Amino acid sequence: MTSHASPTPTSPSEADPARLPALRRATVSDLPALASLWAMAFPGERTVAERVAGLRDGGPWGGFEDCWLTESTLPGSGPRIDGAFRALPLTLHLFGRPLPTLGVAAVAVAPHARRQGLGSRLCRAALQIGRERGDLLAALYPFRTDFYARLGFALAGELHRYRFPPEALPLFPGTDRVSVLAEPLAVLPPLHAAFLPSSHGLVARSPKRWEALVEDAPMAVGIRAADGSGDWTGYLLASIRKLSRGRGLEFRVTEFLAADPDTYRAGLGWISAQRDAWRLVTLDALPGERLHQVLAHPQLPGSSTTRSLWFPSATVLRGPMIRILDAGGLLERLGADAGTRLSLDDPELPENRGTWQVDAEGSTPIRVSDLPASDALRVDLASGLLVEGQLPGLRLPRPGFEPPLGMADFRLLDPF
């Protein structure tokens, strides 16, 4: 397991590929340093001053409390930070099932440490890291979808985002249950945990994670019960941007949630009744939800045929990437049924890797070989077909999941 004492002083050159790096938490004399590193292997997203303030103080997804680094010393000058990343502690709903996730964020190696494997080194601690806290997934967006899938990670769900005019949209009943909300901080948080138990990649969410997002999405719209009880049933999280040579307004839909389909009709309803409004419209939307059997012509605007008697649609989103970082604790908190038996090769988690079994009904999952069988599954692979519901020997999604619209989409909708 990696250490979590301050590292010996040395070179990063001289560092063993295969050992993973001294570590430490972050300290609030890190900050700067810290600040410093994130700005210059993001840049554009935030100021250093801004980055200090947020891990001081707290941010949208917490402070340094949860920042790692590990760092070595030259001769003859003091320690410096060779990199550094977040562990974050989040729950993520799979199947509606919320399951600890360790949520892998700003991996960075400082310019004087790369092209050494210090990178993948980061990672695989913070894997080690999850596991220790009891984390039984991992989950991150990619810069590199390969450098991830090497550690075990494995794309989980898309959407498919649409632009078009509003007017392409029919004008479904119900607008008038649709409103703009003055105070959305206090309907929305509510409102998106009670999605939570018939969700799929939903993360529950912190008051100040609530705050940033309103802040980036200034426009929140409210949709009430079709029973007429006033119940909210749905909402949308949106942005309004100039097009460019003076073309006019873009409403661009950054999050849409209903409880069932009426609301969902009722939400499209009213974008398509603001044509006057806005010229434009864009709108990520999960496969499940088929919004091209809706569009009175979903093909992208502006866009040519690129195949004979073809048409260019909407643009595939895949982002997140998603890991099993304890098998055993996720078939029981799945509840596996009796004779469930699951073998996986897992190089960078020898905790993980083996066949586990389980062997009545309402046991607890145990490890019978730590040597994965000749059968077993890649974890990136399994990790894969978890996500969609096709794990072998386990029945997903289990009695009593209702998703939404009937769906079960994958959607991971905040960025870390």
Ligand SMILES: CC(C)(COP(=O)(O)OP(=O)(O)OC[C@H]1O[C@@H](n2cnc3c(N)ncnc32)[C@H](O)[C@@H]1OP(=O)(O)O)[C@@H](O)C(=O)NCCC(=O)NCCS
The other form holds:
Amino acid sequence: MTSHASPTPTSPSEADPARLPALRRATVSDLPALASLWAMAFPGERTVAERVAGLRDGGPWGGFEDCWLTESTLPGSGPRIDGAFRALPLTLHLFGRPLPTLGVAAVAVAPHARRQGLGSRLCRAALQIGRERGDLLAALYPFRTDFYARLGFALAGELHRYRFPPEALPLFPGTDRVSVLAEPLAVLPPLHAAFLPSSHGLVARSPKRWEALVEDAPMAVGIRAADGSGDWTGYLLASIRKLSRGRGLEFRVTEFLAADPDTYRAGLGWISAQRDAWRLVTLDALPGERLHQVLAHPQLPGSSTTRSLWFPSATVLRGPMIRILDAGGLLERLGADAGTRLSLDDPELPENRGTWQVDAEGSTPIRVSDLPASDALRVDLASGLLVEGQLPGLRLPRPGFEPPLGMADFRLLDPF
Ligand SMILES: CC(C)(COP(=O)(O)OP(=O)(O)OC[C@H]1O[C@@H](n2cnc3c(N)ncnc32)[C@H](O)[C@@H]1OP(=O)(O)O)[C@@H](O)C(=O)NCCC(=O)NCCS
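Let me have the form predicted in complex with the ligand next, following on from the form predicted alone.
Everything in the complex follows now, all chains and molecules, and the chain you saw is the first one.
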């Protein structure tokens, strides 16, 4: 998508011009400088030319319409970009409900402007943009957790990275229902979309996002239902790479979604059946999958006992951080219990701060005070409790929310 629109005035700077006076939406003429800034900030990912083309024509995460920048002018020279970010409009599913979510991405400050508070101010501006366009949540992948915790974000979810030989998995039945997909783009997008209403963490994907995913994970495997209907009920996305020193092949699973235990076991059984072809499997499982109960011996290859007779089993991976942007909107959209009273302390977003009350189920939450009560939850803590299903009024199990395999573990698979 290409637009030559002139810079639009920015809502955050209108709201508080002292905060970030030069913030504006990027235009097509900014793309070379913007792409250079991002190529320097995130080296080794894509070239400047690839970035310019992606931003101009629209890539997996859209085009430059959601890119924001701030610039300054040095005496005697033209303007230069000091910092930039992307404010992605995502639809993230929490307890199966689609929520408009701000994806904060590509936060970058030019080397000349670092460690002067600009990175934090850019993030605050992103939060304002999200609020003003109606986003209820914000999500990001942190370069450093405490930087974003200060801005109200909390780490959400975890994955356990298991590495094991295929024969460590039982030969569960059902491998005949599993097929390598010749045309993954015909099967996977609708299948993934069917998971969204029962998911806790997944984001909706555009066709371009799917194209990029399938390119990165060239092996796509579909699993059909056990009831003989022929319906697809799960899939694996993976890549295969050569291990060093001729030690054989590694099968790396990047996504494994299964609607029911039969589908899940058929997927594992199919991996197990490849034992003569592959040496090693890397599989990132949700804690709720309890993969250690299934593996013959769930010990990380090459490790020894480390604590008396205990052994290392999986590596814990941490990923995204989540932040509540609109407490009232969230309580309403997620159907908080009648009688809920939630007091929040939010130094960054005064609109969020104070005590929220839900009088009757389905009613609009009322902010009964804009001051946090003495027992108020800090917004970062509240955001962490929300995804764990422990926030007052929104505790698990949520009525009507039935996650696949009964696992309500938070799972945001898309890095952005
Ligand atoms: C990460 C990045 C955006 C930070 O930008 P920044 O403008 O330096 O960030 P800030 O100045 O707001 O904060 C950085 C630190 O400087 C401190 N700081 C801010 N103003 C300061 C000042 N005037 N004097 C000294 N320190 C200052 C902040 O308190 C913060 O401290 P901390 O180390 O305790 O967290 C920047 O280094 C960058 O572009 N890195 C490469 C790309 C990247 O990793 N992006 C993050 C993607 S998630």
